[in-house]
Amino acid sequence: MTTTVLDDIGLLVTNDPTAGEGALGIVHNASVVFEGERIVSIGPAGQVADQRIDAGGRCVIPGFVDSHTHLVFAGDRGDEFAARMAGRPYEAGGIKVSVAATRVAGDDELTRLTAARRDEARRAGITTVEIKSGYGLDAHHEARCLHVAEGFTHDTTFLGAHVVPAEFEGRADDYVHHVCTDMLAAAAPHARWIDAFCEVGAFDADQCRAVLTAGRNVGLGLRLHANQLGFGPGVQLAVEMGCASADHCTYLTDDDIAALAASDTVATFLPATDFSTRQPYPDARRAIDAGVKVALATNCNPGSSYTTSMSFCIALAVRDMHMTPEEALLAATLGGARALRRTDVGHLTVGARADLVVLDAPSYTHLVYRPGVPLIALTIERGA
């Protein structure tokens, strides 16, 4: 099989304290060999493969692991943005507007919108990305909208609880049912994972919890929405329900700190989303010092973050949040990785899968040192 180096590293991120300095392990003047999709070595510059690439002496990374989105729908929700700008606060029942356009789409069109978020993605150096459902909300739409996921992750996670479509106002514990028996047969073939909106607006805890149990009964992991627009039950239900991670986290009291720090379950923050609704940041800086185990993603939607950028998300944090450029880049790649339970991505060590970006600047400070400008210069995804 023929090998590739990445040559003339000028500052290498491995993300494994053992391998350089500091906790993002840090290497000079480095390089890193590949065989296929898989790491075989990483050592100073100048080693020998069958094919070469130049780093020209620039930053490289680990690709980034976006851990939260929604990249199968239709529809454009650009005119609830700009009222959400002019004054009007978000609310979750704006994902019907998605859901009517989504239902309408034939499966090639959703493929094509999928692929072209997917490409873009790929470009802002995002070469791991988990895809939620959500937008189709009967049991036949719900599994189609998984099958075109499946064409480009392995991380596909079914959101069914994500709204209570128009079919079933007023009745949410019968869509709920509808949830944890029809929909989730028809959609548990499609995905590793099972979520649920827990929100005022969307489900209660007990219904989630009812969501969250059918969909581990049949197989499927864990993950919720949880505190995006106000404090409530969603973190704790989590940490209750050992769940791989609690997205959003936007609202996190005291006993939300405590319980998050004492489990395994990722905080994984939207700051893209609290941009685009309006809502205040999280405090990542208390999490983070209280021992919370956090990740960074897009949640890349028509509705509340229609962003594939996560240097954005990165330069986000680092201003809003409160966090390091290496905490904030740490989350961006090995915190997701975590959040989606994955051994083989978001570091750079042998074994490891080949995701590597090559920034257009000699350190990855610049990522929220250069705000807004576009420093991927090269994604190199499975090896490729």
Ligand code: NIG
Contents of the next structure:
Amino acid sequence: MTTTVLDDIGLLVTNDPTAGEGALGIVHNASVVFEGERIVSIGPAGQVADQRIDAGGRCVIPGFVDSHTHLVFAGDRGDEFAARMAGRPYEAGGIKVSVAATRVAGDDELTRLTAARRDEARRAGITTVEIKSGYGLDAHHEARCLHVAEGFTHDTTFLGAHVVPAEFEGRADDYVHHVCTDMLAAAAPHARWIDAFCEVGAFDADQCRAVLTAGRNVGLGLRLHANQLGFGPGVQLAVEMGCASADHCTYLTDDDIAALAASDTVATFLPATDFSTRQPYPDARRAIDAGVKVALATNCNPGSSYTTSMSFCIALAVRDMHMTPEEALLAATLGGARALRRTDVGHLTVGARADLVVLDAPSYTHLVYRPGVPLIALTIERGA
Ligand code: NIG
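Compare with the form predicted alone: the form predicted together with N-(iminomethyl)-L-glutamic acid:
Every chain and every other molecule in the complex is listed next, the one we just looked at coming first.
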């Protein structure tokens, strides 16, 4: 098999503290050799291989791991965003607008739309992505959306419990039963994870517990949308159920933070959502200082966060959530991998997937220092 060397790396972030300086495992003047989709060697600049890519003395980081997206949808909600900027609050009910548009879109159109968003994310340095369903909301359309998603990722998530669809209006418990039975049966063959939206206006703790339990019974891993729009039971439920991740965590009590810190559940922050919905940002500093494991993700979706820019999320995390640039970069790479229970991505070590991003900058700090500037010079995903 052909070997390739990414050479003349000025500053290499490995995320392996045993390989270099600090928590990011920084190595200066380095090169990385990969064969197929795996890294086979990390060493000083000048290692030899069949092919050579010149990083030109710039900074190289692990590809971003985006552990929370809703990439499969049709339609546009730009008007809803504009109305929000004019003062209207964000409401979970907007999801139904995307459901209507997604149900009438053909398979080819949904695949084309998802491929375009996945390509956009790759150009933004995202090399691993989780994709949720949640805009189908019946057995046929949820399975269809997950089938599209599995063409783009191994980490597909069944989110039938996103909101109660119009045909079940006023019958939330009946809908939850449907999610746990017919919909789950149709979705499970296409899903690795199950998720639910635990929030006023979506599903309560008992309903979410029923959904997660049903998913666990058929072998799916668990994740939960928790504490996005207000304080509530989501985070405690995520910990109780052993979810891999509690996502959003915008409103955290001291008890929520203590529960997360004592658990393996990753708190996944989605600051582009708080930006786009004019919400407060999560208190990441308080969570990290208490020992909570954290991740950053884009939450790319048509309603609350229509962005594929992890660089933007990192900038928000540093500027408004008081994370250091090192913590934010770790959260967007290794943190995302932990939230997906993946050990093959999120770090650059021998045997890991060859997912590398060359920044048009001497240091990762520029992701924050130069906000809004496209600094992703090259994305290498699976060695290609
Ligand atoms: O993560 N919170 C629920 N789901 C999405 C929003 C989806 C939408 O508004 O379409 C989120 O923010």
